[in-house]
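This document starts with one chain, in the form predicted on its own, laid out as structure tokens.
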Amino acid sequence: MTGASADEMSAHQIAAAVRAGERSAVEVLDGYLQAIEAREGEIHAFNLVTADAAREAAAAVDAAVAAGDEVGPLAGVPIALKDNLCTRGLPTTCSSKILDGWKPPYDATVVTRLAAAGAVAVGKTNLDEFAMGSSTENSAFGPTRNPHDPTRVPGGSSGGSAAAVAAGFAPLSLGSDTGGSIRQPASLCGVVGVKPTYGAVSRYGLIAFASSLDQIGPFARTVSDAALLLEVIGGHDPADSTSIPEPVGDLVGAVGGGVAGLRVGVVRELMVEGIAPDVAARVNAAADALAAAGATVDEVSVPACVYGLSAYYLIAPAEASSNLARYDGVRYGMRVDADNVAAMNEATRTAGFGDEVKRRIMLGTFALSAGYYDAYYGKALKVRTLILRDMAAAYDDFDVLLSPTAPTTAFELGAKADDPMSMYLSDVCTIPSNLAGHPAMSVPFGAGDDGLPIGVQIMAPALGETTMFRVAGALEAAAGGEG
């Protein structure tokens, strides 16, 4: 952790201490609010810090402890929420001007579950506008900076949530992952980030980017804390038609399970072109560490992975062009008046959306238009099927797959801002799991030649979180042993 005065206790330790009455939730919260006050001006992890509401929530937890009531597994644990999660009565902006002034009338399911578990929300974190980006530079409210080096990006789109944990502003945070938006910033900020199986965590109250890909997941400083948070937010939700009935399982218990007897495949297609040598070296070191811990490690081919990026940048913009049609100046946030409704719609969307969002809306609309649907969108869906087939074949022989999370360490602010294709390549390793709907996570495993964090990605088949967390726990232990 890079924060100067932040609480060093894990989420597990905080909750245990609060439940036992050894520390008050208010005392814990004050420590984190002091850390935010000390560095938020430099990092800009938050769009909104809700200090007063957090103090009320922490005091309620302390009162429940004093009364002998059950206070939940995250009792008094501060948590930061990505600003595309609906919070009743609080501004929810998606870091876009077009939602200016909008306050949702309801909480996202994950927000409700966190409150029931005793967690204390400290604020809403910055993101690339509508979660479209890989650096958190596309925010209408300015970029977030990497706590390890403020001249570098934190990754994106959940850069604010990753930076909040890395800077010691909160021990836990939530992000959303459509093409790598949890795992890539986790890698660049040196924290743990998890994208669950599609449907394992309710999307109710998550403002949609690409509905067949979006998933909410945790950031944490440790694998065990990430497991605890996923257990709290996971599970079936009748309010989300894509929610699956299967529980997420005993993930905390899996973390110390070891990897003896597990089969680990290093994906050949994700270890070649575009992967920096220092990143590839850390992935190979991680594979060696798992082999030393008792796993069987070998190389595996997932051929269709190389087409994942192209397919994603047709499917996701196509869904976004439909989802974002609702922001028309009538129902949400900003409205720019004009002589007639059509002119008002155009003026509102022109003023309200940033360049990257407009680029993806136009790309998606083009891909879905008559005459181009079969040539582009239809072929992208076929590639998605091929990726599912190839990954299923790989999981016939391996329990988990291993790859880099991101091709490089954190790059400098502005370095890729004018080169969208270069920016899109930041997600080349993470996109295949989104297209397949499978779980995947990034675990810090050392540093690059520039001293900045490198994350290793662990991928698993659908509902394979328990095995994935076993491997993550072993990698975390090995990384600690190296230090």
Second form
Amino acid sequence: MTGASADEMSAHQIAAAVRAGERSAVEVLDGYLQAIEAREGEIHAFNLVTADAAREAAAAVDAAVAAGDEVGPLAGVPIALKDNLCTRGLPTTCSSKILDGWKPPYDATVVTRLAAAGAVAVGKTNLDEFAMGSSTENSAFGPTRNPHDPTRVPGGSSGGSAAAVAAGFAPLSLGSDTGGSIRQPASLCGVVGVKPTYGAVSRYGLIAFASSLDQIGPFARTVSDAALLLEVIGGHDPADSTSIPEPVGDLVGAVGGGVAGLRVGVVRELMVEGIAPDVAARVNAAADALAAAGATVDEVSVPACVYGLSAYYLIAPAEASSNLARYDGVRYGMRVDADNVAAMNEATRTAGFGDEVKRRIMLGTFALSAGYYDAYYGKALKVRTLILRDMAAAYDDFDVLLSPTAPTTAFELGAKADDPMSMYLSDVCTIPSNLAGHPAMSVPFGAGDDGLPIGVQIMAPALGETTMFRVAGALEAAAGGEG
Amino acid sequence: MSDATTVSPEKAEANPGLGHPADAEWETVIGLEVHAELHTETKLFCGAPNRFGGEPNTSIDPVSLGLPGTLPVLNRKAVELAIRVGLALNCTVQPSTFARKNYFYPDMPKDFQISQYEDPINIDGWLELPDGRRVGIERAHIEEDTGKSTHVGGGGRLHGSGYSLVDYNRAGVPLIEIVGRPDLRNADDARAYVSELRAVLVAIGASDGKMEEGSMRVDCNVSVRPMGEERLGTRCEIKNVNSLRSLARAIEYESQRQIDLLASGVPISQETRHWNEDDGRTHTLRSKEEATDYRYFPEPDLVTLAPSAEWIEEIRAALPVLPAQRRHALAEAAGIAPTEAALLVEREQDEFALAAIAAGASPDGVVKHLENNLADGVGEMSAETFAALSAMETSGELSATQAKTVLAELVASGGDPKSVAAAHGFEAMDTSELEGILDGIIAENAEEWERFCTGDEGDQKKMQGFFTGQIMRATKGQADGKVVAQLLGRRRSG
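Previous: the form predicted on its own; requested now: the form predicted in complex with its partner chain:
The complete assembly is shown below, putting the previous chain first.
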């Protein structure tokens, strides 16, 4: 269904085999490049495939193994990078025309850490322009398609990264999650997607959408692979002032830890309005599976959750309006010439940004304007505080919270493209964790009535990753057990 | 319809000399905002060097260029210097936050400036002027500088230029913005405030205070109101005045402009103005209506800055003695008046003065010589040597003129006053010798002597000068002026 992957080995298995000299990194890479060759034309997961650079990197790993040198925990493991992560000397586009021709002179911290861990970057994946969207249809380079059904969207904004893993183009990928941009496409593409605690992964080199919400996180086929990738990219980075000093912990070890004694709360407010019955049914099935595995499961109310969407669509555009101000045609990227600076700025931004980006810049500019700040942005910040308070109260009684990841399975291309509000509702379940800065992940748990994948969201308090991965491991096992 | 007595703003501006002599009816209120570059090795949020000049776009890195994906990391040294400024200005140092000030400008890499807005690092302080008055400090906060545009062609102005070049060397340089309260009343006050502030910033090593290099820049808010009125008038802000002289001229012009308008019944419109050195006027830059909406909001890429109490105390303990404290020391040790003390401190002569006084020199003598004869410093001379010379002068062993000659030599090449005086053949002239010389002069100038003894006040004064001059000439300047004055006085009344 997901397309014939050249290699069904997990990232763990690939790295172990490469380290042991049982398989060469180049050989592993070639298998994945063949899969890309076979199906990328249909899926369009990538903005750029870097086959030559990947071969060099893989050959270097093989040489290191041959020389008996230390190779990292991801030795020879191919990985796809969302195209809003800076890669030195390689185009980084955010799927926007406005960055046309720009090549960052530096690597994002996560990219540096991946290279140090022996991972082999295969390319830059498609996204909704500047990570704004829930379907990857807002890309200046055309939409990505869902590998499970190419008439449908992969979700977004990290749709390219989710599709790359789902299609077998790479065992791992990285995305960024501002309001659900990793978890929602993971759910729609049937893969594991993780948004870590805010500050657990350095944002240095991630092109900002909404700085107080953005987090980089992994996509993987398995929970254990996602844990391994998060261990590699996580940890303190002095280049990011919001980076937290605590290490991410032993996440791989946590995966098999079981859920005996854990308290799981199913969030009532995220199980009702707009949630498709088959999706709600799968969340209930997941709750039952956890109970069967030894957890205590109950319903919990997190009342402020229902305001999350509204608060998010003020805070994120406000920050975006500021973060995207620098694309003015003065220093890099695209420029449309005009008679004076102001006219040049306007012409450049008019031609360079797509509709959704413009919509959010306008929204954000308005929300921050003198006279409206208190009514909009200021109030949204208060809602954010309320959500934190309500979630903290829920975590007094529960170790993790459970909800759908997305309200529905993958929808058809174009179905919501002209209806921003209905598109925004795609993130109703994922947004609260971003506002709170808490970790959350989506784990595939069966399929809907249409046969398309459904993900269940596990939420945990700040730095609760190890507990979250225990629950994810148990869910994955239960899903597998269901056959 | 038109009111003949109303002067349009344009017309009033076109006639700056119009003037209203009754300015005593108006009070000018001035509040200054001073930006000073903090003297750090690297920029505020990255490792690019903080240095003046250099080839354009060489002191840069991805963060200072605001390239996509880069993040700010706060410079600890800049924070330390900012705290030093706060403590030197008697401010409260508090936990602070950063905000984004959003506006488009080609020389601003991110198109927003990271500044402090709601919670600045330093609040509620004061600066003491040399005359002892205190000017309130509302806040002193940290922010980053912008780059610099050069407009090529069109006489260096944006309008009419063929193209513009942008240099980001200065972008991201740490600034402290010191916002003074509107406690100043005239151009002299403003000059005194800025000079004193600069002296403090230099003394604590926070900034080099070079206005001509732009490392210290002044914006002034000027308003006028009827004398006795409590409420503040509508203010105009004059941007980026870059010398003390321009500051004084701009304030004088602007306050007169506002008085002229108000006196003619034209209300002041709140606006930002620009001082033009060439025509000696301020000009509208932008009005309140077109004022930028900065859309401030908390900077999400930085965390709260909360310096520990220990660190603040450590910084306080390491502060040098500040100009005001040095002036106080002169006043307390020797009763030296504020303006004289200010001059000695400004010339870095206060330590020498205190040492000389401690070694026995008379405070008056010290002040007189330092102010008049030692403007360029004290050279080779020790405070003890100076005190010895001062004693010789006080005792009459040396005349004022002789003392000055000896002093010059001591400054240039050292030595001890007695041998220098002896080498010049300076000896105290005794009074009987002077009496004889005076007898001769009186005999030759009987008519003048008559006028000195019996003339009106003006005559007496003139003749006093005449006879003093004659005696000095006869003694080749060796006579002590004080002794001559006493002698003349005694002879007249006798």
